[in-house]
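Just the one chain here, laid out as structure tokens, in the form predicted alone.
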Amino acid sequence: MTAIEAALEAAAEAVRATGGELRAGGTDVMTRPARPLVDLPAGADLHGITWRPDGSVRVGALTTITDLLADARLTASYPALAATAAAIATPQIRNVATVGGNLLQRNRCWYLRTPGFACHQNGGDTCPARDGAHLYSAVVDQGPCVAPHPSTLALALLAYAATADVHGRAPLEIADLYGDDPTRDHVLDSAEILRAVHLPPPVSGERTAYRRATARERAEWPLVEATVRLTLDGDTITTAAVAAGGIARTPLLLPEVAEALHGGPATPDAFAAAADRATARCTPLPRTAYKVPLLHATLVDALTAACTP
């Protein structure tokens, strides 16, 4: 066993010593009710960047996001992860949050995060957001939990069809490191390490965007998120990725919207027809109906800025 896998090892049986819960930059964590805390080691190669000789990058889970987002050459390369990076919450959170802490918060359904009351996530078997105060919930149904998971960073890494390194598994497509299990935000026990996301290599000339719609201009979680990924031929649309956050139990990549637009005009009427087959899945709560055509118009002013010069 390397002096890495040792470190990894020793701090996964912490965790399950304690009952214990995993910190990284704490900035989720720490405001949720108090469990015995494992600090994540750092010198266990999940920190920093890496490129490899086929132009892929490794990015460690303990890279913060302001890390991220000063390394030019990955911010270059991967337009959409870096306008995706910066959006998130505030400099000074920034400063402190992971890769991987952003991709593994919990949820911020007020139900869970109270005391007092029993949910999927936490021992029960109800979800009283559904009937009750769910103004901030999903419009697309994936189960009994109507919480959407909170990562913006995830929007990007599934548009670059990137990939989770977990301690002692093989690699997780981003999508399936949420699963489809109501009563969890990701798929990982608690004494499972996130060690770093494998980013293929970059594409050039491709065309970027991220939007946001918030409740107000700074240091507020989206009501809707939207990443997308262009690549064009003159006017014509040639690849297309599209991922929406905000609006289900985990975030999504959007196939039927990028369908819609592959080998299309790269037009107004083109991208509201895409963000169609978009909100056509949406079955809203009844507070939550007017995260439709926020949807709509969230995806709409992505696909135009990123075809915008």
Second form
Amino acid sequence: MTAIEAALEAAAEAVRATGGELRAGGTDVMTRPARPLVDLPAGADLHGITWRPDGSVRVGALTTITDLLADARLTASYPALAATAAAIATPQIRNVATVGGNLLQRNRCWYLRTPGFACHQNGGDTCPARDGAHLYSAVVDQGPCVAPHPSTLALALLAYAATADVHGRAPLEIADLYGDDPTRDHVLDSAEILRAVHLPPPVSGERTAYRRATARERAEWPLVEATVRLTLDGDTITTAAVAAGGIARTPLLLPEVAEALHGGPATPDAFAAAADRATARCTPLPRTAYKVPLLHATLVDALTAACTP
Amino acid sequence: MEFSVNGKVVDVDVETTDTAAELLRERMGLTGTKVACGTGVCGACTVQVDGRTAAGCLLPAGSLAGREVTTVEGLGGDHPVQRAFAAHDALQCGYCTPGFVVEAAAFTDRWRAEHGTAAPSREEIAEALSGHLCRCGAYAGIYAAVAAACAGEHDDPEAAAPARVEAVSKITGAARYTTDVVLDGMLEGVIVRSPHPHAKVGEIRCDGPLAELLPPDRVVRYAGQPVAAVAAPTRAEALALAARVEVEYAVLPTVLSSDDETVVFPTKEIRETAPRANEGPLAKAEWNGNVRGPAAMSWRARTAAKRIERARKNGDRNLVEATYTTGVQAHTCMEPHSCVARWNGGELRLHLSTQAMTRVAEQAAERWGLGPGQVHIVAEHVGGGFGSKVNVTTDVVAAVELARLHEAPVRVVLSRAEEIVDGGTRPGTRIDLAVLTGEDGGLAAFTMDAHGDSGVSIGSNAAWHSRFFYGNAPRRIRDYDHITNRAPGIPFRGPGLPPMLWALEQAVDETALRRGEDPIALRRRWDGNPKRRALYDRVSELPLWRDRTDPGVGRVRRGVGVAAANYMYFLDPGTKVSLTVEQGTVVARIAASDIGTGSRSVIAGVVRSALDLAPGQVRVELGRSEHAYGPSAASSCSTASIAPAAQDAARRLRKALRGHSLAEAEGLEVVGRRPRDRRGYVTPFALDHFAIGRGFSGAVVVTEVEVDTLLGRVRPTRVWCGIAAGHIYSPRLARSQCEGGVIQGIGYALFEQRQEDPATATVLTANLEDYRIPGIADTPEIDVHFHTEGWDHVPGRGVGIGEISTMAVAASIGNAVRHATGHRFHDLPIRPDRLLEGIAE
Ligand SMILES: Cc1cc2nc3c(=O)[nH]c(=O)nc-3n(C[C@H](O)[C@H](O)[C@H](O)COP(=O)(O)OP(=O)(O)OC[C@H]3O[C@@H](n4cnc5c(N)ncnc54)[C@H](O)[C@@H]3O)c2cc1C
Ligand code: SF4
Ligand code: FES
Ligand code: FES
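Output the form predicted in complex with the partner chain next; the form predicted alone has already been displayed.
Up next: the whole complex, starting with the chain shown before.
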């Protein structure tokens, strides 16, 4: 076992022994009720940004969002990652929050975070939000839990077809990090450590944008958010990747939107028609119906912004 | 673990769960770093770690090992941005200020390293400070301060004087608030609260001393109601002890709607204990199950009802009728309710975050059977109040009772969750309003029924205030309280008026639209108040109003709306200010608190100019109940009471000096009194120390909004706020106060709303992430205009501005959104979901 593996094993063992939780920057775990916390090892290979000979890049899980944004080569190579990361939270949070913590944070459902409610996410077997106050809940109902996934960064990683390097596992696609069990925020067990994410070699000349819909101008969790990547040949869209958040139990890649755009013109009508494909997925709750037009609007806005020089 | 703090290396042991903010505040005494939200949202706890900012309330203490930490104390007051904050009055209560300053210092340093002395844009400043919240709404000054510091305008320490006399202590973190007070042997008190919205409490078991906080019938009536309090040496231990307290609850049916069968206050005696959401005397009203009302303030009610009825029957176009609703708004001051209590030889000593030290001292003396002068209150700095800190509140009762039980000082500080649930709210309302215009274009009559969603409190009194607006046309005005098992409302900045004006001022706007008349012109006709007429005249000439354009049908539509407000003038006629000559300076003293409204500076200014003194020659000591009797900082009465008393004191001192210099008059003391107004008051004698003076203050607010019809967002871009309150004692501070009022009004209009679980009425927005107050980026450009004429009967010729500045803001936004979108929104707040649904209709 290498020293790095030993350090990771020791952290994992400490979590298993205490029944606790791993901590990276702590900006999520520290907002939840106290329990034993195990800091991720600083000495291991969890920090930093490493370029591979094939042009791909490895971003360590403990890299802060600010460090990610401060890396000029990374932000130039992956503009959608930069735009998405820059929209996360606030400067003080980005200075501390890490890539791994962002991907693996727990959801922000107010029932989950208000004492006194049992639900699917904390050992219960009901969802008080579904029949209760769910103004900010999902609009794509993957049942039984309807809390939107909180990770903004995941949208960019989905759009770049990144993979996750989890200690002791084969590389995982980002979508597989979230799996299909709606009662969980990700598939890792509490002692599993995300070491890094890998992004495939960058594509030059891509057009990208990130947009979020909120009531206030800044520092507010999105009602709906979207990241888009396009390449154009003249006015024709040659490749597209579109991901949206705030709408479902997991951050969602929207292949149907990409497919609708592919090979077509970059025009308002084409954007609207492509966004229609996404809203076709929606199965709103009584109070989240507004997110259907909002998803449409956010996608159109992001696509338009990406194509506006 | 070793780390460096403000340049000094220290060695401490920390637990994994300790936060950096706890370490700095509790163990190292660096209380400049505040904790206001505890969840990374507000930035009050911001510190620099190796030059980068972090939220200290979430930052693991252990992560500081080997790092260099700079707190506000470490900036030392020498950073240009600190001087800029002081000079541009970028602060009011000051509780958020250390966090802002630490962030702004890091930003300014970075900015100047990259851009020299080019000033950053508003957007750049907003982005940099987006992790900070200021409940007082000092954002306009903050924009100006940061831009000026970046531009190098405050590099010279002498460049500009502080706008507020206590500014330096607030920008350096030296200002001590109640939450910062630590006494020898002090225990931390924690309140045990009911998880049930309605229950009879039986036995309470605890393995230590416990103070009960129940009403006489031992029934709790909302989830989060205090049941008992316990104390221990640390907060963690107290919380653990509280968790072990066993309370027997016999659960009662929850009243979620006032027509439920169960009655929340079943007997006459227990009704008497219902908390109050209003200020001053309460109008009489019948109780009918869970509904209290109508409390009527009508004028020719039958005529009004008859006219409206007839118009309704005839389908009269001149009848504008609709139902308006408003959300429950939380005060959520940045400094939570907090109290440090200790008993000392039969006397009670409190450090208290209060707006009303003399009133609370009286209440406390009565409650604990003490004589006058046996309750001593200190409130040197108070981190906001907005009406929520005027009584003996739960924090006080808990701290005092626990201090007695433990024979030790006890500190009780509410958590943000407790603050939002139980620290105070403006009741929600449903207002049915019918406004009829006569053939002559005048106001013919209106009927207004206001139904207050006031939880277990009474006195939501919204309609009441419409009695005094728009002349003397017949009006039927009825207020109802709908009692349910929800947390009580309490007075909040202009209690009752923002919801009343949300209804009335939109109806007036609608009337103007129907008549094809300019909404300002119509108000000018209907409104007899000459001071407000001067404001109408002025604003209708401004490009903001005159050059309104067709909003068109594009994605972003711009609209402009107007609304007006009218408010009574209150004062405390018993107010006194003492002046003492001490070592060549004049020390002014009064038992009042400065919650960010600027009382210190007003007194200093008055005394200085009356006696021709230099700035350093007057010192103001506020915040001690032993001082000369002072008013509550409530009902906008402070300045109108204090300034004339200070003037009177200065006059007396000048006389007593008989031409001698201050150096020759050591120890000379005079007490000034608030002189009576010419022609006296509306109230023949003061009630609860308040008198209602003659005349009304007025406001006219014009707001421009941009509505993004795609993403459903309303963004106020420009606000003109005209205030008619007579002489303005301290113009820069008064402006800050009004800007803050505008910003709170924006929050009320667009973002703020208590949300709850419909099945249990449990509050779900008990944090500053889900309870959304405006941030710096939501701040429009605000132009405050003071009309200073018309108060010649008042000594000093000026009255209060704190409340009048906020009341009409939401209605002006509603009218602006109507202009922009063609849709009339009746429900507050105008959230994106409502906006999208409304314009889709
Ligand atoms: C005001 C505010 C606004 C916010 N807005 C946004 C937003 O718009 N978008 C958004 O995405 N987020 C937002 N956040 C959340 C913030 O981004 C997350 O809290 C942060 O990214 C978590 O990172 P961390 O390193 O602090 O994680 P931690 O709090 O340390 O950990 C979070 C979770 O991830 C697990 N974990 C962390 N690292 C690893 C790892 N390497 N391997 C295995 N498990 C791991 C931990 O066990 C824990 O369960 C906001 C937060 C605040 C306070
Ligand atoms: S939405 Fe999910 S987290 Fe929220 S109450 Fe339902 S199950 Fe729990
Ligand atoms: S107290 Fe830390 S961010 Fe509010
Ligand atoms: S000055 Fe910012 S909260 Fe009071």
